[in-house]
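As structure tokens, one chain now follows by itself in the form predicted alone.
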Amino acid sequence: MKRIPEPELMVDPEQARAYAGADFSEPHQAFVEHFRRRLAAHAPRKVVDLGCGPADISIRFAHAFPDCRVTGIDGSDAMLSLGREAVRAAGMTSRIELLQLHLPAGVPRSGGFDTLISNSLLHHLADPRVLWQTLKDAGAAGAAVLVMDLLRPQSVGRATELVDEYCGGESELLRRDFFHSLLAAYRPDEVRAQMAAADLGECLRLEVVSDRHFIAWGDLS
């Protein structure tokens, strides 16, 4: 099935609220556990969460690694507004900062972050090279990287099945957005080609970790 791109940003407040209110506890907690298992030797200190949305993973990550500080970056004001509410409710304002930036502009290029994480950003980008280059620009030497994103199904019918299985009880708006995100996602061979083109193929590994997610992880050597 050919990839069908979707908009880069969720700017509609209703759309952002539907996303923030959905139950993503299973994949979001799995994200944290993937980091724990695969990058166990790394102690996060200065973390950037690229495409942080309403900050659920930023908060989970900060809870899991009490010595770290997280900078969450997203281009959507609607998402960040909800994210700041969530950060305040979690009592994390001293450890999590959320910034509105539209990649690649504005991200520090000094290599200052020792940990770089991103969930479900890649499939939104008009140019996937933006993510991989941002990782290289913002990461310190040896920085730990974990990227998780959706997998594009083999057919529209399979995408519909995944929506029914994982968003059966959610709003029609969220179901629609999940469907479009699945169609906009990449296949593993496409992601491997992107990483190779960015000279990251030797330091990042790709794994399919569920029927709808892959992870790319490693360190910037």
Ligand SMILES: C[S@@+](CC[C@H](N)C(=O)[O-])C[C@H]1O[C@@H](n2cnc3c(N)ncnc32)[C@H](O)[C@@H]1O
Given for the second form:
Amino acid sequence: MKRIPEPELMVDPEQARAYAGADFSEPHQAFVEHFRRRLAAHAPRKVVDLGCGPADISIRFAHAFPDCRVTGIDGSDAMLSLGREAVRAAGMTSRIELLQLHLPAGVPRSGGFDTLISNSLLHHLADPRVLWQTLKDAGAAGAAVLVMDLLRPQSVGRATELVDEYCGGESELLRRDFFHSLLAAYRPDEVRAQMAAADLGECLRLEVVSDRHFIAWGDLS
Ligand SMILES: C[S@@+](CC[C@H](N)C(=O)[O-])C[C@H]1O[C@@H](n2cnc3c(N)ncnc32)[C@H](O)[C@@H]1O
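Next, report the structure of the form predicted in complex with the ligand; the form predicted alone has already been given.
Next comes the full complex, this chain leading.
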């Protein structure tokens, strides 16, 4: 099935509320556990979360690694407002800052982050090179990287099945967004080619970790 891109930023307040209100606890906690297992030797201190949205992963990451501070970056004001509320409610304002930035705009303190994380940003980008180049620019030498994203299914029919299976009880808006995200996602061979083109093929490895997710992880050498 051919990839069908979707808009980059999630700027509609209703769309952002539906996303922030959905239950992503399983994949988001799995994200943190993937980091713990694959990058166990790494102690996160200065973390950047690219495309942080409503900051659920930023908050889970900060809970899991109490010595780190997280900078969440997103281009959508609607998402960041919800993210700031969530950070306040979690009592994390001293450890998590959220910045509005439309990538590829330069990330502040680039080159200074020892940990680079991103979930579900790649499939939104009009140009996937933006993610890989931003990782290279923002990370210090040896920085740990964990990227997770959706996988494009083989057919529209399979995408519909995944929506029913994982978004069965969610609003129509969220179901529609998930469907479009699946169609906009990349296949593993496409992601490997992107990483190789960015000279990251040697230091990052790709694993398919569920029926709808892959991770790319490693460290910047
Ligand atoms: C599907 S959400 C994922 C949010 C969060 N990472 C999570 O896992 O819950 C994708 C986010 O990426 C943001 N985004 C997309 N393209 C972007 C860009 N070029 N620069 C900054 N943020 C971007 C969107 O606004 C949206 O909040």
